[in-house]
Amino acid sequence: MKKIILTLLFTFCLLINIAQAKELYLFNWSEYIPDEVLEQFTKETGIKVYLSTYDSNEAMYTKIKLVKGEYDLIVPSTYFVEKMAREGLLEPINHKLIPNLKNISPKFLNQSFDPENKYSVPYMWGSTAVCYNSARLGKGYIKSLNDLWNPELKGKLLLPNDVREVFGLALKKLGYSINETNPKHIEEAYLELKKLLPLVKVFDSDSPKHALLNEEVLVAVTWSGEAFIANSEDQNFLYAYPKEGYSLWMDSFAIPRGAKNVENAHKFMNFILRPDISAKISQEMGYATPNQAAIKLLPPEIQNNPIIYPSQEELKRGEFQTDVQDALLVYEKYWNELKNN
């Protein structure tokens, strides 16, 4: 009798583990995996991907702080790998279970926001720069960000609804880092953006793209897969990276504390680590990938791509962006000012 339930006990666990062995639940940007990917990945593993999207860091990181074990996987941004770790909310990476990241190129591994990689896995990387409409205003219309703040487009510019990015422009525009802390510097900043606020028509950070191609506004400060797509749309769409600089970024796959399928998330980094599954994202997203086999997949009119793959030198004057903590909450109230004045 014994035997017989311990048996059926074990079956009944074993019934368990497979149900549950069979499943994955991801926590991503919007608009930032093609469906045949996770279609594919399902067929091959016979894992079922459950996707859910964010569209900022802050917002999942707080559901991912107030419910625990919801989620598998999440795509953090750099900063916001280095400060999720710092609290405690990402479980380690086993590197023995991801063979395939071998493919990434070593410029992307081993940065300060995540040594050795501990907690994150590079996903995909891209800049926030200026894309604008060349038939009306020329080429080379933007070379810097002096440029932006030309009267001349007064009610033609859009920019991110973004606090960071949008400080980030004037913080360069004076030279600063775009993670300053130093309150001082932010103030300064402000009053720069005091005097470009009223040539701004919109702040849109879903779809900048639509904006541009209907010629709402002329000049947008977007990221660069927007501007890949607006640009293949329409050629005269170009993309400048301003002489006093940008911002880069970079978003990497991460577990939460508590996730409940670590196996599944792994084998899942693995898979989209593949150099053809990789390429196949790139491609679709206009994003740069990490991935150096994969690059070499690529057809050669994305890889030489200046929109998704800047030069070495451009790439030189790229910032990425790190976690300000506390001096947060002084861009918020700055943010607050300049939009109600």
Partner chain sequence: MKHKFYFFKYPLIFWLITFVLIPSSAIFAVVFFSFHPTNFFSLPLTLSNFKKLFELHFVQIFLNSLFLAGGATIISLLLGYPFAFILSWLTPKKKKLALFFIILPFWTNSLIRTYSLVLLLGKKGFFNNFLLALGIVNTPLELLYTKIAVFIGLVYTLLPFMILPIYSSFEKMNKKLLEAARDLGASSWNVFFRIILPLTKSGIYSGCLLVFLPALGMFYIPDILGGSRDILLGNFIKDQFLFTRNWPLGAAASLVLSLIMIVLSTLFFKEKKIKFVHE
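Show the form predicted on its own, please, the one above being the form predicted in complex with the partner chain.
Partners and other molecules have been left off, which leaves just the chain.
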């Protein structure tokens, strides 16, 4: 009887391990990967992808700190890769298991936030600027960040639910870097945002395009992909890069500490970096791909779309976010005060 019980326990554990070997738990931004891509990965590998979503780096970070081993793959932005690696929250990447990493343009590799890409693999990049309804407001309505503070936009403005992006608006308006660490300058930005708050209808990072398309708001500070989809449905929605500057970002895959399906995570990253898959994702989601082999597969209207790929002149005004380390506590203090007004 004892041998039978031990055999059954061994078989049960074996079945659990086999089941786990065919799973991948992905924690990603909302509306950031097509369902058909996940389905194709499962069809080709037999690995079932379980997708959970978040609407900010802060929400993702908090969850990863609280739980260990719940997710196999996450998609943090540049400065959060640096922060989480420094805090020991990420597992090293095995480049030998990702041969398709060769498809990534060198300009997106070996960045200061992750030298040698020890902890991250580039996924997509883009901008955070201003999408507006030109049919209601007129073409050229948004040229400067100052235009967001126009009183006539009361109740017609959408901002992302993201502390760094929102404070970046006010910091740029004041002539500072979006990576400001001086508490006095961050406080100045807070005071500017207090003036902006009465104009804000909603903070939304999940799907800002819906509020635009439904005319719940007329102006949205949003990601380039959201603006691309809104513009694809109605060309009256224009995307403006403010003259003072704007935020650039890159999101990358990373393996959180304690992940159970590390091998599957590497298989998934390698799959995503296939030129055909990266091109499909970029075309459907409207974000720029760092995959130089994939760009060649995109139709001209995507390659030449200024919402997805800003001109060199516009790119010069963009600024990538970096880890502000202890200054983040100052941002979060004023962010909470702003949201609780």
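The model shown is predicted, which means the values in this text are computed figures rather than measured ones. Positions refer to the first chain, counted from 1.
The hinge separating the two rigid parts that rotate between the two forms falls at S247, chosen from N231, P183, V166, S247.
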